[in-house]
Amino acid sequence: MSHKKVFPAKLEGSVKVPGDKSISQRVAMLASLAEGTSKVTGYLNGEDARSTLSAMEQMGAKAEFRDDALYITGVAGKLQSPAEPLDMGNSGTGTRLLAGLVAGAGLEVSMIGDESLSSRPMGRIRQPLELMGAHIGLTGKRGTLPMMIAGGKLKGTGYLLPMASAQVKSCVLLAGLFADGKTTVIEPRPTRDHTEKLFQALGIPIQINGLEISIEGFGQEGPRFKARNFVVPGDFSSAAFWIVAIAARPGAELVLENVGLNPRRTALLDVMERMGADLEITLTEKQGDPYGTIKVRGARLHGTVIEGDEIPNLIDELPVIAVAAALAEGKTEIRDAAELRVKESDRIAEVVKNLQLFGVEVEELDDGMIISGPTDLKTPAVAINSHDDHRIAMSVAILNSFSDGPITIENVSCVDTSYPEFWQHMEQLGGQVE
């Protein structure tokens, strides 16, 4: 059991967050399909992104880290059946997206994962993939890993997403690359569009009409496109921890450079500005997935309501937003976020429980929570278990930086899935970690 002892801290300075996990995983898949060798700068060398890259290597791609970049030699559209099950570790994104890719490519593949991933539902991708003609086998009453996929000869289809999910959308679009006919996905709300932007960058024809996204399938032969260079911006979800840590500290200041600023990912900035945060955003690159610099100055925050269409675009940031809410004046309501219950942990239950341990007044809802602040945080007398959820572990660390004493956080190796340098950066900004 790994653990960290984290002390209260006065954080400020500058830090460079690691590459975006979601983009890294998508780049690994598409560069592995390409013809030739792609150079990828900024690829996240965390466990989730590595498991996705390893899966692509099992299906014929070649990958090498060299000179601060990742070089991926693709298979020119011809994926090979892996000799062993694809071990996706803890990566729900990698699993759901890759399921679409291998179903379209006509492979018979078994996908497995760690205990946490194996408890998360996969039925949401089975329905559209089977509608297109694939056969998906899942285990357990909830439809979980291990997953068996037998694909090929898929037919394009129209699919209305029952919930706003970039993972399901991307799964269907990746399967649609190998389908006969047009595949159309209709979203109930806008979600992350990294897959669509990468298709456009690679010259894969895609039509986007509001919430309706369509591609014309290439059939069983699949798409053919040339390798290219990719730049993966810094992960906004990783930057979010430091944005909150500084925004709630009057007088503190932080600079974050080369952070991804895709509008479908940055709803946290809107929420923090509503709460009174002092933010200065400078765009460096506007094409493709934009990125730039975020300057944060600490201020007194006040509560807000977070619900509706903005939820899909800050779903990963909600645990750390709850930290800001605990320190803000008045009530903060988080609603329409039931999706949090089927992440690496039940994030609603875990956030509520952890806030209460610090003395925060919080009410648990089926789809969110109501948090009252500001709170004079008291260090819990017990260690806090992350339940192998990286965002829970990091959110608790940020929360404790405002408390009156050190705390032990158990099961923190999960942080390596998305942000291996988190503890190092905590110390770089003035924190103390043992």
Contents of the next structure:
Amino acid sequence: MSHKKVFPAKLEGSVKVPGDKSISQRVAMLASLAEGTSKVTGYLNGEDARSTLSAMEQMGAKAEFRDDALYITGVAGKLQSPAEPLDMGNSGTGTRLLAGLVAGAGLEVSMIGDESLSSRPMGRIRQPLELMGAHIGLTGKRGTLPMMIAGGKLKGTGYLLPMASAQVKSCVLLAGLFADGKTTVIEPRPTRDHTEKLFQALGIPIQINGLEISIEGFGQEGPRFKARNFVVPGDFSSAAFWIVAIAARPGAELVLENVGLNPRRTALLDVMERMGADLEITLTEKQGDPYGTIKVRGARLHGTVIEGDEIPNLIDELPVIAVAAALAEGKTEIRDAAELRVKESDRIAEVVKNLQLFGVEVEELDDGMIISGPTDLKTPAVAINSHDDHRIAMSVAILNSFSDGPITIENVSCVDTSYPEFWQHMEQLGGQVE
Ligand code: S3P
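Moving on from the form predicted on its own, please list the structure of the form predicted in complex with ligand S3P.
Every component of the complex follows; first up is the chain already shown.
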């Protein structure tokens, strides 16, 4: 079992975070469907992005890493049936989005994944895909993987998403590419819109009207669009660990360049500013999925309330926001975040348990938590298990940089799913890791 010993440290400086995981996986799928060869720069060299790319290769796309770029040659709308099950590893995004694609393409495919992915709910994609005419078998115990998909001849449909989920929204839109007629999804709250932005960049006809998104299907023959070049910006969710590590440390400074700044991803910046952080944001690229530079200066933070529409916009950052809350003066309330319970682990239970091990006063809620600070952190006497959840492992490492002794974090290989350079960057910023 992999583990790391992490020491308290003052972190500061600058790092270049790896490519965005959500965008990388969508680019892998769409470039694989395109006609011709796409050059992709900044593709995430992490396990989730690699398992999605391998799945596309199993269905006929060609991928080659050359001179710091990834070249993907697509199948011009005609995916082939894979000879083996698609092993999606730890990737919820890969699984749910690809399910839409293969259901649309009319292939018979089975999908499997690791222990964490095999415990995550897939009924949420079965429902809309079956409404469109696909057959989805979930052979796990509770509507979970392994999943068998038999699709084809889909009909466009209208679907009101029961939860705010960019993965379910994107699954339906990707299936809609192959449907007859128009497919419309309506989201209850705004979620990340990378799929929509990529459709627009590729000239795929999509209409966006507030929370209602429609696509005119190309039918069973599959979508026809040309390859293009893609630039994947740095992952804001990876940058978030350093933003919090510095924002909560008076006197420290950090610069992060080429970080994705899609407004549907960056509510952490608003939260940190409300908590008293000193941030400076400069947009380098405004078109498509925007990116730019984030400068953070540490300050004394104070508590805030995080709820409602803000939640989907910072859902992946909540474990590290809890770290900021533990160090901030007063109460921080996180509500409306029950989706956290079905991420790579039950992130409400794991965050609450870990904070308590560091002596933080925290109350668990069904849909969030209330954290009281500031806490004089105590180093736990026991090792902390990530439960195969990359963001739990990394947020504990950040939390411990503020404590008074070393801790051991067990099961850290999951960090490679989104941020393989994390430990190296921690050392580059002045941290000590063994
Ligand atoms: C993602 C959407 C979010 C997020 C996940 C990546 C995506 O999940 O938590 O890490 O790439 O669309 P949900 O859409 O299930 O909320």
